[in-house]
Amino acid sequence: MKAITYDTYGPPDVLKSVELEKPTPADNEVLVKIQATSVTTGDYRARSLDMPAGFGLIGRLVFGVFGPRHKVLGTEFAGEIVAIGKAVKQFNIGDAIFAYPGAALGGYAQYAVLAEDKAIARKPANLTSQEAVALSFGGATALNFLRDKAGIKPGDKVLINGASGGVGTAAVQLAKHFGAEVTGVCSTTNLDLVRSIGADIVVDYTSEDFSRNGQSYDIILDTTGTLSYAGAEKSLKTNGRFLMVAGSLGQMLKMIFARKKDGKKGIAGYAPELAEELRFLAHLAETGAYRPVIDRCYPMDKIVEAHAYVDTGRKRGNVVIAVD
């Protein structure tokens, strides 16, 4: 089978097309013929080992100390199940699915195996594989932080910093689904996009500092690593929550040890890959409450170009790779 691999950390051109043996599913695994994958922040980190300050050693422990532990990138993929192990009960041959292997990777190939109890769910019928593949990374991250970590509820005022990215565009839509009033912070060129996916208010960070607008929020979610707890704290309501999706080790430590008052909290952490969250996101997609934003779609043989585009930091929503 055709796959994209890498043997050393570095720029996009470390990615190479190779032929690998097609995997065979174990008793509890399904074999997926992959139709689409993507270039997420996770893929960028694993390829480049460009980690937030203070996380370099952790990055090597996760992805490989002396070189990549998993040679095939791809934190999410979508496709069709073409074979199943004899113990598999939840899926059948022919099922259209999307999956979120996360740090286990594996999506940059024509085929992949995945245990049926991992983060895998049936694809929404109203989305193509190239659309459904982008449900996972941004959607699961936004869902975990907003619902599980922050306990979002109807009527909350929520600010999303970095509202035009993969996590940000998901967070805007999910916050609206949960009944919040949403303010999206992004650049001038992305104001219309963020407004179109449901933001009630949009703030152009190139000309306005939201922390000086006199507004206060129940939840501030930072997807970019450009905010600190100290900078956001004055814009939080009593019992407000500051969510740090991305940030340096120093930022996180300062947030943990910052003196907090009025019940305010600073929350960081990891969003796990869970099948039930994928099923929840699929249901929202079927009802029209959540649809991933696709910036560009590249063929598999242009994957170096796709990574180079993501490296510019200018992507809007998600960048998808058509495998099949």
Ligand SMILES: NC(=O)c1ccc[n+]([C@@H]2O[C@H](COP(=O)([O-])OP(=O)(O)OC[C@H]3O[C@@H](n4cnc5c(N)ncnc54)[C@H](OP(=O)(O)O)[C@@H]3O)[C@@H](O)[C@H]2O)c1
Second form
Amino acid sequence: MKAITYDTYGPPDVLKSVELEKPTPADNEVLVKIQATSVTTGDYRARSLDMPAGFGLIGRLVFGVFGPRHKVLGTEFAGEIVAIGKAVKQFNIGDAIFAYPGAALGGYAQYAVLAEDKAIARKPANLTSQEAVALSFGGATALNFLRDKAGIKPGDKVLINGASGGVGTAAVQLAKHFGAEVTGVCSTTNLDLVRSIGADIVVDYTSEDFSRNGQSYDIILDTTGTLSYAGAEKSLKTNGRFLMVAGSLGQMLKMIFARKKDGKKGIAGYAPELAEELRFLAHLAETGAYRPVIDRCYPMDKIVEAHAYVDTGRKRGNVVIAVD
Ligand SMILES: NC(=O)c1ccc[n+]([C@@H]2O[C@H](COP(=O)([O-])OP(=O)(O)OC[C@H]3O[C@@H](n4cnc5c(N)ncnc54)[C@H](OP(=O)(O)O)[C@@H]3O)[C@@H](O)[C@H]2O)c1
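Next up, the form predicted together with this ligand in place of the form predicted alone?
Starting with the chain above, the whole complex follows.
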């Protein structure tokens, strides 16, 4: 089968097209014929090992100390199950699915195997594989932070900093779904996009500093690493939560040890890959409450260009790769 692999960390051109043996599913695994994968910031970090300051060692431990441990990138993929192991109970041959292996990677190939109890869910019927593949990375991260870590509730005032990216576009839509009033912060060119996915208020960070507008929020979610707890805290209501999706180790430690007043909290951490979250996102997509934003779609043989585009840090929502 065709696959994209890399042997050393570095710029996009470390990615090479190769022929690999098609995998065979173990008893508890499904074999997926992949139709679409994507270039997430997770793929960017696994390829480049460009980690937030202070996380270099953790990055090597996760992705491989002397070189990439998993040579096929791809944090998420969508496709059709074409074979199952004899102990598989939840899926059948012919099921259209999307999956989120996360740091285990594996989507940049024509086939992948995955244990049935990993993060796999049936593809919503109203989405193509190229749309469904983009449900996972941003969606599961935003859902985990907003619902599971922060306990978002109807009527909350929520600010999303970095509202136009993969996590941000999911967070805006999910916060709206949970009944929040949403402010999205992004650059000038993305104001219309962020408004179009449901933000009640948009703030252009190139001309306005939200922390000086006199507003306060129940939840501030930052996907950019540009906010500190000390800076965000002034814009939090009593019992407000600052969600640091991205940030350096120093920012996180300062947040943990900062004196907290008025019940305010700072929350960082990893958003795990969970099948339940994928099923929740698929259900929302089916009802029309959530639709992944697709910026560009590249064919698999343009993977180097796709990575170079994501390296700019300016993608809008998601960058998809058509495998089939
Ligand atoms: N904790 C976890 O488990 C977890 C999980 C997933 C991702 N992450 C991390 O979350 C971060 C975001 O991921 P992503 O996939 O959403 O990235 P992304 O798609 O590249 O989006 C980042 C966004 O940041 C915006 N931005 C850049 N500078 C900004 C500024 N000064 N103020 C406001 N917005 C700014 C950009 O929008 P404009 O072009 O409009 O500026 C861009 O859309 C990454 O660092 C990733 O590693 C963490």
